[in-house]
Structures are given as structure tokens and as C-alpha cells.
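Take a look at this one chain, the form predicted on its own, written out in C-alpha cells.
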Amino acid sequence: MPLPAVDDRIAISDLATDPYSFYRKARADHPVVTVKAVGRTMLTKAADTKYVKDSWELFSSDDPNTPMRRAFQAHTLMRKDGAAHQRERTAMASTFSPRNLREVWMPLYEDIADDYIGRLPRGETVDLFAELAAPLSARCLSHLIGLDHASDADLCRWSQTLIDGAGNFGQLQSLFDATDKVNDEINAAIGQTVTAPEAAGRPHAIAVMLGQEAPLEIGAIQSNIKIVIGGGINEPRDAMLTAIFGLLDNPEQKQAVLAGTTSWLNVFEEAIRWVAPIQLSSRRAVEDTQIRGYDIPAGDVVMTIQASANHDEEVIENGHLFDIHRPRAPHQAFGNGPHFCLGTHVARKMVADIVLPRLFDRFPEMSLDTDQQVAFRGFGFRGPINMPVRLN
């Protein structure tokens, strides 16, 4: 069998600016393609990305060259399989239980949303990235993980720095220098919670991990919390902003949802399908295998591109368009298999049930600022980096 085609032209900076053009061409011409810039073989078709994620015995999460290990100063649960992965995941799972979502987190998030949305000035142009989506997501997460003593600004900075480090496939030392500093700060903040007498018995993630019959060691607690900080801010933040942009850029769709002819849940699901906040994952082949007739030797790392899978023409028609009226189709924005995102239901309910309806209820005539362009950026993680709107 042949090896996959090699692309030595596309740069990481190109993928951060416009990945979807590359993925569209790859799906058509070379759906299994080794990209020299990232040192991994990309899988761009939905069937292949799902197969690899579901087949964890054949495709290990342990990518030996992942920049995440260096960025997080740990071998995190994201790079573990089987019992080792399940132990750390299960240790904090009760934080995300349906009962806690219903009785603890959603009532609290409603109050936080009312507070942060209530601060927005009517009749002015503001950047919803900086003034709402990022700090609100940070504040909600701070309670969920047990770091409510940390500031919104610190949490947002920690999250973005860890994300930049985890996606540092170019191995830039400056990005790792930044993650070293942030690791020290987060470890200190976790230590403050761990030693607080009121921590015991609380539903937040640190208390839950400490309260296990066999409590996690502090290193595992630290790495788990860093994983949640990395994904737990950017996912709801970027989903929220992408949904807002999609509606404001398609006024007839905005009117449909405001009129109640479609649901906020449809808006949320279409937003994360259209621009997946977490665009890709890596998996290592543990034995020689084939994908679409191409040899994948043992030890090679494949990159499942869920961003591309969510636009796959075999699954969804005109996937490049934002359309809340399209028939519901399966997407892979939250992953699948054993590593399916633990915070899926938190993000879904936070954005679809709380933030979007409250924001558009207060500002039903909100519109994009035509003098400033919304910019989407990111390769591993992607979303708007600004959202200038007129609040009417």
C-alpha cells in the first residue's frame, strides 16, 4: 500500500488564518495527507476521524511529540488511554453530573449572565469578545473548578497561554516560556483552594478530586484543572461568539430564532459545527494499519480534523454556510469515543439556554459594526478574536 501524499507547502500560519480552504481541497484530492509543517498525517473525512477516535485500542491518545506535554508540564489525561484515562476523568465527573448542572451550576450561571449582560451599555459599540464572552466564560468556569478567587483576566490569560502552548507545533520557545510562568501561577491558585478549610464537600472539580476514596495526587489534580481551564473557557466563549456572528451576519435567521420558529439549541449546534472551537486532535497508531488504502505505520501520528469532518460533503450539504434551518446532522465538535468532551452539557446549556436568549432579549436589534471586520483565527483552537457590535 502507498504512503499518504505529503504537503510541504502549507504553513501553520496559513492554517491559523484560513484552514477551511485547505481542508476542502484535501477532502477532494488527498483526504489522508501528511502535512510537513505539523509533522502529522491529517484525516479530513468524517468517517475517518470518527473511526480513529472510536478505535482507541488501535489509535492511542499518547502522541509522544505533543507540545501539550511541554506546555502543561504534565502527561495529561488527554494523552492517556484506558484505565489511566478513565481514573482521572471519573475523578471529576460528578462535578458535571445532571443534578449539579440543574441544581448548582445553571442557577449560578443565570445570575452571572444577568450580571455581565446587565453591564453592557445600550446604544454603544462594544467588543463582545472582551466585554462579555471571555470574562463571562471565565467567571462561570472559576466556580466549576474551584478557582473563584482568581480574576477573570488571569483565567482568560491562563487559558489562552495554555492553548497557544498546546498548539505550539512549531516548537517556539517564547510560547513555552509563557506557559512555564502560567503553570506556576495556576499551581499556586490550586494550592490556595486545596488548603482552604471550606473546600471539602463542595461540588467543584478540585474538591471532588480531593474527596475521592483514593484521592488524586496533586500533580494529577493540577493537570486536570489546567485541561479544564484550557478548554472550558475557549469552548463556550468561541461557540457564543460564532453563534452571535452567524445570526448577525444572516439577519433572516436572527429574526427566525427571535420569532420562536427555531430554537437556541439549533443555533448553538450549528455554530459549533460551522466553526468547531476545538478543531483537531492527535492519535498515534500502535500497530501498522491502513486508512483509505494508505499505509499508516506503527508509531505514526494522525491528526483527526473534526473541523473538516464537520464540513464533509458526504455528511452535510454546503457545510461552509451557517444555516440554523438545515436538517440536524451529526457533528464531531465535541469529539467522540472515550475522550468525548466532559463539559459538553455545561457549554450547551450555558450558551443555548442562558447567554444567547438573555443577550438577544436585551439587545434584539444588535448589529455588527460595519466599520470593523470580525476576524476568526486559530489552527488547533478556532473562533472570533473580536466581535464589534452596536448594542441596540
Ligand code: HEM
Second form
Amino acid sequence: MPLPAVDDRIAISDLATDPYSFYRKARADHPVVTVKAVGRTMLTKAADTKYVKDSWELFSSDDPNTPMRRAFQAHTLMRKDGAAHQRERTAMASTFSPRNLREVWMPLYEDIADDYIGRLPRGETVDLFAELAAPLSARCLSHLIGLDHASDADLCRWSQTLIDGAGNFGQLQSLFDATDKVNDEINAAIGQTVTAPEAAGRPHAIAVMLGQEAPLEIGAIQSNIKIVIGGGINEPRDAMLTAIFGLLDNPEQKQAVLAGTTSWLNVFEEAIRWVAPIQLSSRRAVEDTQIRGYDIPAGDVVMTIQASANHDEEVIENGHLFDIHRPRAPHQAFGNGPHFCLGTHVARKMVADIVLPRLFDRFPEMSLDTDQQVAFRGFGFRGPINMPVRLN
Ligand code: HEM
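The form predicted in complex with this ligand is what I need now, so please give it after the form predicted on its own.
Expanding to the full complex; the earlier chain stays at the top.
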């Protein structure tokens, strides 16, 4: 069997600017391709990304060279398999229970959204990235994890620094210096919650992990809270902004959703299908195997490119277009298999049920600022880096 084709031309900076052109060509010409700049073999077809994530006994989440381990100063639950993974995932699961969502988090998120959207100035041009999506996502998450004593600015900085570290495939020392500092700050903030007398019995993730019959060791609590910070702020932020851009750039679709002919849930799902906030994941082959007829030797790390899977011509027509009217089909933006996103329902409800309807209800004539371009960036994580709009 042949080894996958090798691409030694594309640079990480090219992928951060425009990954989709590379993936489209890869799907057509060499859907399993080893990319020198990343040091991993990319899987760009939907069937392959799903197969690898579902086959966790053959494809381990424990990538020995992941920059995430250095950035988080530990292996988090995301890099564990089987019983070790289940133990840590289950330890925080009750925070995300349907009852907590219904009775605790969503009523709180409604108040937070009313507050943050209520502060936006009518008739002015603002950047919704900085003025709404980032701080609102941070505030919501701060309560869910039990770090509501931290400021929005700190939470956003922690999240971005951890994400930059987790994606530090070029192993830049300056990025790891920054994650070391942020690790100290987050550990101190967690310590403040752990020692607070009112923590016991609360539904937030720190209290729930501490309250287990066999509580996780503090190091595991710290690293998994960092995963939720890295996984729970930038992603709803990017989903929100991508949805807003999709609607403002396609006024007919905006009218359709405001007229109630389609749902906010469709808008949300289409936004994260179109530009997946987490574009890829890594898995290590535990034995010699093949994918699509190519040899994958034991120990090789494959990257499941869910961003590409969500545009795969075999499962979706014109996937490069934002279209809330397309028939709803499963996408892979929340992953597959045992590591399927734990925050799926929180994110869906927060963005589709609360933030988007409230924002467009208050500013139904909102429009993109024609003087400024909206830019999308990112290779591992992707979304708009600005969202200048006129609020009317
Ligand atoms: C639109 C928003 C979101 C998207 C697109 C998203 C996407 C993902 C993806 C693709 C994974 C799997 C990664 C892999 O397989 O290696 C994941 C895992 C995870 N997500 Fe999310 N996420 C979102 C929001 C959230 C939120 C709001 C939270 C927490 C409040 C969260 C918490 C987690 C956790 C804890 C994991 C790790 C699960 C495990 O390893 O078992 N996510 N997410």
C-alpha cells in the first residue's frame, strides 16, 4: 500500500489565512495528505474524519507531541482514552445536565445577554467582537465553571493564550512563556474558588468535580477547567460572529429568519458548519493501519479536519456558501466519538435561543460597516477577528 502524498509547499500562515482552498484541492486530488509544515497527515473527507474519531481504540487521543500538553502543563481529558477519559469527563458532566441548563444556566445567560446587549449604543458603529461576543461568552462561561470572580478581560486573555499555546505547532518559546504565566493565574483563581466556603454543592464545574465521591486530584481539576476555558469562550464567540456575518452578508436570509420562516437554530448550525470554530483534531494510530487505501504506520498522528469534512462535496452541495435554507444534515463541528463536545447544548441554547434573537430583536436594521472588511483567521481555531456593524 502507498504512503499518503506529501505537501511541502503550504505554510501554517497560508492555512491560517485561507484553509478552505487547500482543503478543497486536497479533497479532489489527495484527500489523505501529509503536510510538512504541520508534521501530521491530514484527513479531509467527512467519512474519514468520522471513522477515525469513532474508532478510538485504533486512533488514540494521546498525541505525544501535542503542543497542548506543554501549553496546559498537563495532559487534559481531551488527550486521554477509555476509562481514564471517561472518569474525568463524567466528573464534570452534571454541570451540563439538562436540568442545570434549564434551571440554572439559561436563566442566568438570559440576564447576562440582556445586560450586555442592552449596553450597546443605538445608531453607532461598533465592533461586535470586542463589544459583545467575546465579553458575553466569557461572562457566561465564568459562572458555569465557578470563576465568576475573574474579569471578562482576564478570561478572554486566558482563553486566547491557551488556544495559541495549544496550536503552537511551530513550538515558539514566547507562546509557551505566555501560557506558563496564564497557567499560574488560572491556578490561583481556581484556588480562590476551591477555598471559598460557599463552593460546596454549587452546580459549577469546579464544585461538581470537587464533590465527586472520589474527587479528581487538583491537577486534573485545574487542567480540565483550562480545557473548558479554552473550549467554552472562543467557540461560542466565533459561532455568534460567524452567524451574524452570514446573515448581514446575505440580507435575504436575515429577512427570512426575522420573518420566522426559518429558525435561529438553523442559523447557528449553518454558521458552525460553514466555518467550524474548532477546525481540526489530532489522533495517533496505535497500530499499523490504512485509511482510504494509504498506509498509516503505528505512531503516526493524523489530523481530522472537521472544517473540510463540513464542506465535503460527497455530503454537501456548495458547502463554501452560507445558506440557512439548505436541508439540515449532520455536520462535524462538535466532533464525533467519545470526545464529542461536552458543551454542545450549552452553546446551542446560548447562541441560538438567547443571544442571536435578542440582538436582532433590538437592532433589526443592523448592517455591516461598508468602510471596513470583516476578516476570518485561524488554522486550528477559526472565526472572524472583527465585526464592525452599524447598530440600528
Ligand atoms: C459553538 C461552540 C463549540 C464548538 C464548535 C465546540 C467544538 C468542540 C469540538 C470539535 C470538540 C472535540 C475535540 C476533539 O475531538 O478532539 C469539543 C470538545 C469539548 N468541548 Fe466544545 N465546542 C463548543 C462549545 C463548548 C462550550 C460552550 C463548552 C463548555 C462550556 C465546551 C466544552 C468542551 C469540552 C469540555 C470538550 C472536551 C470533551 C472531551 O474531551 O471529552 N465546548 N468541542
